[in-house]
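Take a look at this single chain in structure tokens; it is the form predicted on its own.
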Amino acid sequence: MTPKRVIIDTDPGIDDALALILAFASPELSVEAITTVAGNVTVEQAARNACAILDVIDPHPRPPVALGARQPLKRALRTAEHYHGQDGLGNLSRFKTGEGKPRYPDPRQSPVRQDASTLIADLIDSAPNEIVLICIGPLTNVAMAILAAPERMAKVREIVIMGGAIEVPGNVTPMAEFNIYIDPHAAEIAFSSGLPITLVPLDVTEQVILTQEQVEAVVRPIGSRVTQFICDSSERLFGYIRERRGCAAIPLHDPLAVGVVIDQSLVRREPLHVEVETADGPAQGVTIADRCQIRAEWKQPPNLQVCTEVDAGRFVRLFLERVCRQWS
């Protein structure tokens, strides 16, 4: 089986880190590049985190890491350090070795000179209908690539986006999901581009849950550098969520987007027309899907394939099996 060639556009982020770990543990995928965008953290911190995660995973060969957009297209950046920690990875600087040295030192790898949107378009153009672009952060880089190089971006095999909330509440406002909310104008450009897009919204990602009990029982005993990183980076987040929700369990938002590329049978998709609210106000960033029960000819044609159902148990088992088997 020839692996699918993927670019991962990300803003690490704890669940972004878990998504990258899953991607490198999956023989179905070949990660050609990692591009970073401002979202959970600044783009500079996102790039540093991506390089730090690569140090932990230590894949061969290593994909390039490229810095992308430093802020959304038309609004100020709102980050999520309160959720992910000041470094975006659960405040890893607090962990030391037995000799008192940092358990996670400065990354060995540095970002390439090429900016993210250019690298995305160049790689897609060089391999027509081969590259799957997995977007697990705000869509600023993708929108910039579409605006700058629409003909080259038209050669993408598929864009898989973790974002949006169709029939469930949001996670940053009562109605909006974080990635879309941070740059709704970029999401609008992507959704209206005519490119083949699969949306992996909160409707399915909120169903795939990793508990602290699972991490302690299944992941920690492996004792590898990668599993140690998973335990360390998630520790603070489990406490944060336990305090607010009463249970130590985190949704695997971004890993599910990777999972959809690994195994399409994990989800059920429905073609829908989806728009994004870009105006200021309480509805900003809301994804509005046309679910009207009327004849198709009276509706706008679908622009996205939206994941509406997921085999949650099978995906969580896949995630744990891949992580534990690859780095046992």
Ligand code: BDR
Contents of the next structure:
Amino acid sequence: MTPKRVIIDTDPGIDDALALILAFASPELSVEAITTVAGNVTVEQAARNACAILDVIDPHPRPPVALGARQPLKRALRTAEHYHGQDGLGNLSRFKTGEGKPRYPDPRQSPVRQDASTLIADLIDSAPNEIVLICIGPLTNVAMAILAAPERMAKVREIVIMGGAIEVPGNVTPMAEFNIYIDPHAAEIAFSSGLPITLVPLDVTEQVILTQEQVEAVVRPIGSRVTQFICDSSERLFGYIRERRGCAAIPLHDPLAVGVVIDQSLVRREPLHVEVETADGPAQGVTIADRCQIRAEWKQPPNLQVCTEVDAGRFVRLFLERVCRQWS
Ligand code: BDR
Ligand code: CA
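Let me have the form predicted together with beta-D-ribofuranose (BDR) next, following on from the form predicted on its own.
Every component of the complex follows; first up is the chain already shown.
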């Protein structure tokens, strides 16, 4: 089996970290680059976190990490440290080794000089119809690449986007999902680009849940560097969610976007026409999907394949098996 060549565009982020771990643990994928974008944290912190996560995983070969957009296209950045911690990874500096040294020292790898949107377009252009772009942060880098190099981006095999809320409430405003809300203008550029896009919205990602019990029973006993990182980075978030929702369970939003590329039979996709509300106001960032029960010829043609159902149990089992494997 030839692995699928993927670029992961990300704003790590605890669930982004879990998505990266899943990707590197999966022989179906070859991660060719990690590009970072401002979202959960600033882009500098996102790139630092991507490099720190690579230190934990220590893959061979190591993909380049690129810095991307510092700000959404047209509006001010809003980050999510309240959810992911000050560093975006659950405040890792509090963890020490037996000798009192930081368990997670400064990253060994530095970002490359090329910026994220250029690297994305270059890689896609160099391998027509091969690269799958997995976007698990706001879509600023992707939109910039589409605006700057539409012909080169047209050579992408597929773009898989974690984002949006079709028939369920939002997670940052009553109706908007975080990645789309943070840069709705970028999302609209991506959605209207005509490129082959699969959307992995909250409708499916909120069904795939990692509980603190699973982490304690299944992940912690493995005792690898990677599983220790999963326990450390998720600890604070479990407390945060338990306080607000009454149960310690993290939705595996970003890992599911990777899962869809690993095994497309995990989800059911529906072709839908989806637009993004970009105007200021209570509906900003809302993904409006046309599910009108009228004949197709009277509707706008579908622009996205939207994941509307997921085999949640099978995905969570796959996730746990992969992240708990023996890491070299
Ligand atoms: C998305 O928002 C971010 O906080 C997560 O990392 C994920 O990409 C879920 O709405
Ligand atoms: Ca993310």
